[in-house]
Every structure is written in C-alpha cells, then in structure tokens.
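Here you get one chain, nothing else, as structure tokens; it is the form predicted together with the RNA.
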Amino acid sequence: MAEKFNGELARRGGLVEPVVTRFAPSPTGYLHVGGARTALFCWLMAKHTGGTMILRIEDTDQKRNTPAATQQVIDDLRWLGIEWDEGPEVDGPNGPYFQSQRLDIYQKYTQKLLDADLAYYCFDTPEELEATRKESQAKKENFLYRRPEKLPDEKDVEKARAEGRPVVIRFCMPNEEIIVNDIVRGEVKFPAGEFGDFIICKSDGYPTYHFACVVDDMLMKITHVIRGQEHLMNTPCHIALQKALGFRTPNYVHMSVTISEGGGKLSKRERGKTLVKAIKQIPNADLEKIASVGGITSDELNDFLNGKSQIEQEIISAIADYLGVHLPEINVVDFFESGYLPEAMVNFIALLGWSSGGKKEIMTKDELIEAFDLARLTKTNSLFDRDKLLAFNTEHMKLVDKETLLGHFKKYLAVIDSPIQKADDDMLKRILQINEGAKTLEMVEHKSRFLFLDNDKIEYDEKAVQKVLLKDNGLAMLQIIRDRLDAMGELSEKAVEDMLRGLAEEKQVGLGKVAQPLRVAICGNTISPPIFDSIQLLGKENTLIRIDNTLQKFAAENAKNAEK
C-alpha cells in the first residue's frame, strides 16, 4: 500500500525534505478530471517525500457552494484512493479545514492590514463598477481599481452602511515589478502597473479566494502550492499579500492545463452538447416523451435544444440513459459509472503533464509515488485522450488482484441497473474470470448480463439471427446440439467442449459453425464470453429452454428461407 512510502523516502538518508501540500477545491459539484489531477499531484508529492497532504474546502462563495458537493468531492477522492492526511473527516492540528469556519481568522488579518493602511474600505455598487469598467474598455485601457488619495475612515463606513451601499475591503496593491519563482516555469516577471487594488473581503463579510488562500497556506504551513496554470496570474497578488502580512512565500508549482478534444478546458458542458447533437439526429424524435423522462417540460427541453438554456447534469444523464446515448465522461463519477477502474484513472491522469522519464507507462500507485518528481512536470497543455485511457483501463483490469477487482465490480453494479446484481461473490469472480481481456467493467456487464435474464427476456439481434441461424443450416445444427446436450448429464465446461468439438469434427466444419448457433440461442447475439463457460454457468435447464425457444421462434422463417 501507499502507506509504506509514508516517511520511508524521507528517512532514506534524508535526501528528500517532507513537503506539505494542499488540495483546495471549491465545492460547486462533482470532482472533475482537472481537479482530480491537481489532487493527485499534491498527494503523490506528499507521499513521495513522506510529507503531508491537506484537504481544504474553499467554501467562501455562499451562492455557489453546497454541502452535498463537498461530500461528492470527498467520495470521488476516496474512490480514486487519494487519502489526505488532514482535512474533513480526518482532522489534524491545522483545522478547521472549511474556510467558512475560519472567518474570525481572516477578519483578524484583514484588520491588521487595515490598521497598517495596507487595505481600505470601498463602497461602490456593482453598477458603478460595471460602468467604470465599460468606460475603460471603450478607451481600450485596462481597468485597474486604484485607491483614493484619502482612504475612507470609520465614519465613511457608517455613512455608506446607512445609505445601504455595499462595503468591501480592498488591498493596496503595490505598484512594482513582481517576480514569481515557479518550479515548472522558472522566473516569471510581471511588470509594475499590471494589477489594481483587489477585494480581499466581500460585502457579505467572507474573504475572497486570494485572501483566504494566502492566509491558510501560511497558517497550514504549506510548503508547495500545486495548482493549475490558470492561477499563475493570481500569484503576484498573493506574493504582495504575503509581503504585506509578513508571511513567507511558498514554492509555487503551476501545472499545465488538461484540455478536451474540442479545444478549451475539459468542461461539463460537453455532455449537454453531445446530448443535443444526438437528439437532433433522431428522426421524428418524441420530444414530449424525452422531456418527461428528464422530468422537465417540453418548452424547457426546446430551449435546451436551441441553446437558449442549460439543464442540470442529472437530467442530461437521465435522458441520455433513456436514449442509449453515450456521453463523454468529465467528472470522476462519470468514469466510475462507465466501468473504469480507479487504478487506471490515477495512472492515466498522472501521465497528463508528467512523465517518469522511463519507458514504463503502466504503473501502480506505489510505482507512481516512488517515481514522482516535480522536476519532470511538463510545461505544455495536454489533451485528454479517451482512447489511451481505455487502453490503460484494459491493462489495469488484468493487473489488479482478483479481490480488488471484485470489489470494484460490486461497487459498479451497485450504481447501475443490472440483473447481475443477483449474483454472489463466487459467481461474480467467475464472471470476471471468463471475461478476461475486457476493457471496462461496463463491457463485462454487457457481455454477461444475459446469464441472469429470464429465459423469455432474450432479445435476438436480427443480423445475428440471419447470419448464424438462418444460414448454413444453423437451426438444424442447433437441433442436433440440443439433443446431445439433453442426453448429457451435468454440463461441465469440459463436457460441453468435448461434445461441441466432436460434433464439429463429425460434420467436418469449423467449431464456429456449431458454437455460433448455440451462442445466439442462449444470448441473442454473436457476442458472449467463451461458449463452454457460458453454457456451464447458464446450466442445462436454462440452456435447453433457450434453445427450444429459439428453434420455435425461427422455425417458420427458416421454412420460408428454404423455399427461396
């Protein structure tokens, strides 16, 4: 397990300093791939050095944050196997780990800046701010908020409050060149005059991201701030804040961004787009039915289809499910629900913007921890390649031990609607075993579910029936197989194999000519796990019933074919 590296590397001759990293998500929804990657790098770095990873919830936006989202993020991280050393549900010496519970702390530091005239009150309304911004835009100038000559005092604040104006606190951003020392990018210089006085305390009394982040990183003794490149432009503000507060500056690591096939950042909006495209391709789509599946009105659906409005992810998923449309996975849960393994996700995501330098790409978590090194982070943005992820998943399906795979399979089955839920552990293991080589758990499920269906619920694939049953005397062959199976005792794989091979030899045909009709009879199409195992698992009684059903159902058509 990963734990065995905890501290071990650090102890080894003291070559590596233990670091303290933090993953600081804002709880606005499920954890997405980009967030997972940031969390993973923080975790790998901490584990590699025998250091600490802190999970900090940045819930300072009262409008957007939900408690449910926090739980979702926690669950997703746990599923991936990313275990923080301090944070929600774990606790530690640096709590609380929810920023909403640290308001008094931020207030204290805000007051310090206020007292030193390094921060000041402002009373602009959003409308006024917007107007000034537009003005600057018209003049093709950058809008930068500059402090007034005389900073407002307590009386001004009271007056503004009385007038019902919003009261915020801004930081006096120094007008000087600021240099960011970044581990991936080296020295990045920002010329003076690029930054205005930004808000550190919002009108609702909550701190802004910039302020809370700087204060907490200091208090939590973070040594390495690992985050996306989109924060590089924020860093000068953070450094200025640190200087004003007398804090040290942590090491900064601005990772490249993961982009999607379409261009830009990986975004959940892609799921909506995919669904719209799919619905528009359906001729005479029953929009009313589709809307009702999603629990929305036809008008709402129409607005969504015309791009006038967005609908919730849950609704998008429900409709896609109903239509059988495969949506691109964006959030970590999406991958879970598509039958991916956390081991594969972690391995694949680690290789987005990082490489071990060696030729080995398929790695376990322990191998990743051991090999991880910030110096090997890539500067270039990387595209999320689903094909490669699938290949990685296929590898990890073979790599994880049987018990682990069983655990993953059970978790997967628990969230999807599958008749396989009926099976016990031994049966599930058997199913996984005969599906060796499958790319995902979803494929295992699809290929094996027929075993658990009622005998009269088999759906026949038309092409399979035509090709296998109604041609080359497929049905006649099936009849012979039926009689021989009937004459046998219990159907072991070996017994079935001997019988089928013997029959093929006797008739001077390939095994396929006898196996395929039987396959179609028991599962309705030409795709299934190996036939001998399938028959054994189905059992003699069910097998015979399904063969009889098949013979009966297609006998008439066969007669028609014979006339031709």
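Could I have the structure of this protein in the form predicted alone, to go alongside the form predicted together with the RNA above?
One chain, no partners, no other molecules: that is all that follows.
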C-alpha cells in the first residue's frame, strides 16, 4: 500500500491508494442513529472504491463499557446490512479489534514518547486539578494544564504511587499552529497555544480515546477517518500525536450535525422529555405505581419529572411501555422496534448531510454505493425529518420483495413478542398482502393482532364504542349483520362483501355505517385491514362469538342511552 497522499486529491476526496475506513464505536450504550450514519458513510466509501471497512470497538472506558452494548452495536449494524471486512466476529490481519486487548501495543508507543520527553507522568489529584481550573476561571483564562519545568522521573512515579496519588501520562502538546485539511471543510487553522497537554494514559493503565485511536488508525492503515463535526476539535491533538510518533496523517472527513425537528442536536434526552410531558398530562397520575414499573423510588421519579436528574433509558422505555407512550426513536434498535425497514433507514440516513447528485431520493443500497462521493457531503446541518423517514419507509415496504419483507416481519414480531408470531408463513404473507400500503410493520401488527387474540380478550376503545356502537343504531345494525352472517355458508371475501354492500344499499346508508360496527365488534376499534378480508381470516365461528360478546356487553348501556 502506498504511504504518501497527493495533497490536492486528498482535499478533494480523491483516492491515491486502496481505501481503508473504520467505524470505531465506544460500547457505553446502544447505537445512536448518528453513529449509524458514520458507520454507513464508512461502509459506502469502502464499497464504492473497492476498499476495506474495519469495525473497531473502543472499549477503554472500563466503568461504562458493557458487553450487552457491544453486542447490540454488532446486531444493529448487521440489521442495517452494514457488514465490515475486518473486526469482531470476522477477524483479519490487523487485530485484535477490541482496544482493551491491545494494551501492550499502546504501552510500547507511550514509552516511545516518554523516552523522547514528548510525554510525562502527572500525579495531580482531582481536587488539585479542580483548584487549578477555578483559578483559571477567576482570571477569565482557558484552563490549560501547566507543564512542569522538570519532567518527573521513575523515582517520582514510585513516590506518587506510594502516596496513593493517581498516576497518568500527558502528551507534550507543541506550541504551534496546527492545520487540519478536511475534505468537507477545507483548511481549518488552529492557532498556537489553544491546546494544553492532554492525558494519553489513564491511572488505570488504559489509553485515552485520543491516544488509542491515533495508534490504531496508523497500525490498521486507515486512509480516511470519517466522523461527526463534534470531533473536529480533537483533530489537532491527533495530528500532533501523529507527528510526534512519526505517523502519517489520514484524510479527515468531519460530517455536518444532524438536528431534530425541535432545532437541537438529535439526542436520547428527547425520549426523557417526551415521557415527562406525558406523565404530567395524566390526571391524578399514580406516581408510586409508575416509579415501581421502572424499578425506581418515588423520589427518584419526582426528581426526574422536575428536571433535577436523569434516569436510564431502559427505565424510560419500561415506564413508557406501561403508560402506552410512544417515545421518539433515537437509537437504531428503537427504529427496529417501531417497525421500520433497514432498507428505508439506510436510504434515509444516507441523505443526512450527503446528496446523491440527482433528483432521485428513494434508492437501493446498490444505487447508494454507486453514487457515493465524499465531494457531495454538505457543510450545513441536516434535519432528521421523521415525516420524510415515514414516507421513505412506506415506499420501501412496497419495493422490497415479498420474501425479504416476510423475513423483516418475522424478526419484528419476535422482538416485540406479538401474538401474530405464531402464524405460519402463508398466513403472514396474507397479512402483509391485505395491509399493502401500510407505513410500518408496527402498523401492520397493530391492525392485525386482533386475529390472534382469544375472543374474550378483545379490548374496546371507548371512543369507538360511543361513536359507532352506541350511536345511530349501531348495535341494531350489528344484530342484523350477525343474523345474516349466521345464515351464510362459508365466509369468503366476496360473499361477505356482497352481503355488507347489499345491506348498506337496503338500508340506504354508506358502507361505513355497516362495516364499522362489525369492525369494532371483532377487533375493539375502528382500525383493521379491509373488513371483508378480516372476517374471512377470522372465520365464521370466531366472528359470531365476538359479535355476540359485543351485543351482550353493551346492550344495557345502549338501552340507557335510548331512554334518554
């Protein structure tokens, strides 16, 4: 592999050697949609150029990393169809791909800097550092760590450890201007003195993000570092490290920020804000019960509601499920559990901060790979338009082949533990067919789950009951329908349709006045697939039982209304 870059080509995103990109998540939580965009762009870049994409797990934060988060990241990438060429579960020539397994490598390069007096040991306590920060604040100065005139030696290190002081290693940041050549933003200059000496090795012996990623990017031969704009301020430190270690500097690509519809950065805190708003709108909410659902105390819930503290996302999700509150999707798994297709997610995310160069927006993965060009990345912020995503998903629900859609549906039903998952493939295909035009798999499931519930488990929507059954002789119409269905033989779609349309014509009412009472009787609300298909799939016996249950349940209430 060539080691030199052509400067002009690099600035324009041109390629002078085989491309190697990397997606390097820190497994402290689930894969955020912003992280998914980074992974997607790395993957598209590699696929477009015939290069390599590496998945590297940056798990050096021992307090926050979890194996569950690592596995979720892997599962989410695979769901999206983003497959890495090297990394966990794939292996490759540049492993290990978990930074926690590369400590001996980092120690080697740390020692190289120490030997050259380009790094040094520090023993400051948190209290001492805080005092120095406050001193800088009082002088209205930026806090920059003050490098000692004489760098500590091994004896100083031994003494500090004996005293129980934390021992870290800091890098000697050069006092010079640093220029970042960014493919999106062009030449970005950082003046001398803007950055102080920063930690490259923590007191627990693990490297910091800054140091580990620089070493790994070199050893893994990364040619293009594609990441979010928020990392731009880190890049001068990385370039300084590369120069000190004798490393080459890769091409940097800092993508624009994706903002929410509220104008702020797309954040998981939106989920918490949505839940707080929903709870505060519940009259006489049982906060003690709500807290117990989340496994927290009433005081913890109150602090959360009053903005004094945050609670874990898992707790927020549990409470939201209990209250029936739909939270805004932020992590990739959220979109999966809301019934979005991976094809739609990839298509939509690809257009956040990037343009295909044409008018076409609904695109397959192959089309995205063919069109991908770093030169079309935009500097301006991109809007995460949920209505647009829903429109994209609606289109991809129609575009994917039937077998692929069936596979997506089965995975979705399993993860939400739907009663529909017990249906065989033929039934599932029929359900998808009669729900053609649905915007998400969640909508398909919601409209069709009544078919798989026990007849006595139907829950009636109060508004539907009042508007449809207890108004305009809805129950009387339902009784007529019941008698005519009972008199029929097999309930085929056509037979049911002919009967309902004939009854509507006979009574000189719209079809809705006939179909809606029947729909509420069989599923409890006014939302279902076409009523003719619904009756045929439910079957004559179950249909009659549900109608009888409905007539019996609301007869008394209907009589009271009639007296009024």
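These numbers come from a predicted model, not from an experiment. Positions refer to the first chain, counted from 1. Whichever C-alpha set is largest while still superposing within 1.5 Å between the two forms counts as the rigid core.
Lys308 shows a C-alpha shift of 2 Å or greater between these two forms [criterion: core-superposed Cα displacement of 2 Å]. Positional change of Glu288 between these two forms reaches 2 Å or more at the C-alpha, relative to the superposed core.
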